[in-house]
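Only one chain is shown below, in structure tokens, and it's the form predicted alone.
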Amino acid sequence: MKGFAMLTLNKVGWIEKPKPAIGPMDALVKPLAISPCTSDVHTVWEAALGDRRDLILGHEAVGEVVEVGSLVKDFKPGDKVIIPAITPYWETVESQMGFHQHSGGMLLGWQFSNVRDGVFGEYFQVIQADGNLALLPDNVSVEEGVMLSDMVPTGFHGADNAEVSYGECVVVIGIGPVGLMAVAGANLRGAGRIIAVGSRDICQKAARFYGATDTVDYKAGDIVEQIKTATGGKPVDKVIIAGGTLEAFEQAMKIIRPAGIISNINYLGSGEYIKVNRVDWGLGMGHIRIIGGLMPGGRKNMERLSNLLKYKKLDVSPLLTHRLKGFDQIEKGLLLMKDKPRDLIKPVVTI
């Protein structure tokens, strides 16, 4: 089969590989829609995971089941399915502890384009299909459904980890597609004021669509000063970091209240250390929590989130700014995520 791969650091291209063999609990799937991710960019061009050789990229897909193993009960060939970016082994100790994202070790619930070939191939293997696939609702398009693979659950995980509650003031730093879904998640959890930090007009407009009450342009000046001016100097309840540089943690610490939460969902692809100012952290006694989390995967989460689209509680269409058609357009879609033109939020390739 053909696949689009990371050949080595800083180099991508098309390769030929054998069609994956599946085990008794697995499924073989062919993609119907895929979406390149900034994570792919970090992996290839920032060496965030170290070198990978001839590894097929991609972890966001809606597909059609081609074949299932003998022990798969709930899925059959022909089913249209959502494939989450995180597909763990559910019997591991880490999964039993409630952190399936790290089944087998740090971040190893993230299988696609990390420790096994991803979804940018003509076929791909989904391990433990009954636990890691979800049926695509009939009234949800494949383009919309692929946003459930990663963008929606990652953004919502940022709001969940921040424990956003009714009426709170929340800052979201970085309003690419993940940050926009963090805005949407915070809004659905009942946040009162949502301050979205980003520079592109298209993203600021989308942030307001998803519930942001204020937008801050980091190119217009120091965001700490802009946010303090907007709040009259009052600290905010929660900060969700969905983009930016390592400096975002220092900025968040300067605007958070005592006992506030800083929730990171940004893939930190470069740099060595995160700095936390001793005084801003309350001399180590301010009850300010910093938490970073990989999005939850698995069937149940996909089914819950797909209900938001099925019953019109969430509209992901503003994310879909670039629609490409054909398997050979995967490379173009990835380079769009790398170059980030000002009119881009998210590219989707239908196959």
Ligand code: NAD
The other form holds:
Amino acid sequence: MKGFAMLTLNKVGWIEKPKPAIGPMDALVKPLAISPCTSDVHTVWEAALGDRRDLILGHEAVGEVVEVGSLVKDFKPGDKVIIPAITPYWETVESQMGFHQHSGGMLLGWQFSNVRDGVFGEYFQVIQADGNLALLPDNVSVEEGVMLSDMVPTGFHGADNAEVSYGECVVVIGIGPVGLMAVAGANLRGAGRIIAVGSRDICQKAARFYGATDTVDYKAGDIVEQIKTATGGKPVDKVIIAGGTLEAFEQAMKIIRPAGIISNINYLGSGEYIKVNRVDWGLGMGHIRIIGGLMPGGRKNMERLSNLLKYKKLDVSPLLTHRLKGFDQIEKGLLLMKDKPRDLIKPVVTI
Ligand code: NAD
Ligand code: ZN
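Having displayed the form predicted alone, please output the structure of the form predicted in complex with the ligand.
In what comes next, the whole complex appears, and the chain from above leads the way.
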């Protein structure tokens, strides 16, 4: 079969590989819609995970089940399914501790395009299908459904980890598709004021659509000053980091209240250390928490979040700025995500 792969660092291309052989609990799936991710860009062009050779990329897909193993109970060939970016083994101690994202070791719940071939192939293998697949609701298109693989759960994870509560003031730094879903998640959790930090018009507009009350342009000056001016110097309750550089942590520390939460969902692809100023951190006694998390995957999470689309509580269509058709367009989609034209939020390829 054909697949679009990371050949080595800084190098991508089409390769031939045998169709994956599945185990008794697994499913073989063919993609119906895929979306390239900024994480693929970090992996290939920033050496963020180290080298990978001939690894098929991609971890965001809606697909059709082609074959299932003998122990799979709830899925059958022909089913249209959402495939989460995170598809862990569910029997490990990390899963039992509530962190399936790290099943088997740090970040290893992230299988596709990390430790196993991803979804940019004519076929791909989903391990533990009963635990990792969810049926696509009938009234959700494959293009919208693919936003459930990664963008919606990651943004919402940022809002969940920030423990956003009614009426709070939340800052979201970085409003690409992930940050926009963090805005939407914070809004659904009841935030009062949401200050979205981003510079492109299309992203600022989308942020307001998803519930941002204020927008701040990081290219127009220091965001700490701009946010302090907007709040009259009052610190904010929560900060969600979904873009930018390591400097975002220092900025967040300067605007957060005592016992506030800084919730990172950005994939820190380069740089070494994050600086935390001791004074900003209440001389080490400010009860300020910094948490960073890989999105939760698995079936229940996909079923839960797909209800938001099914029952029209969340509209992901403003994210889908570039719609491509055909398996061979995957390369173009990934390069769009790498080069980020100003009118791009997220590309989707239907197959
Ligand atoms: P994106 O690149 O489309 O969005 C990030 C945005 O931040 C861009 O619009 C960029 O212009 C903006 N930005 C750059 N510098 C900035 C600054 N100084 N201040 C504020 N904004 C700035 O990326 P995305 O697809 O939205 O993904 C965001 C991050 O989340 C990526 O690093 C991605 O790899 C990561 N990610 C993490 C998970 C997870 O499970 N935690 C899952 C998916 C993606
Ligand atoms: Zn991703």
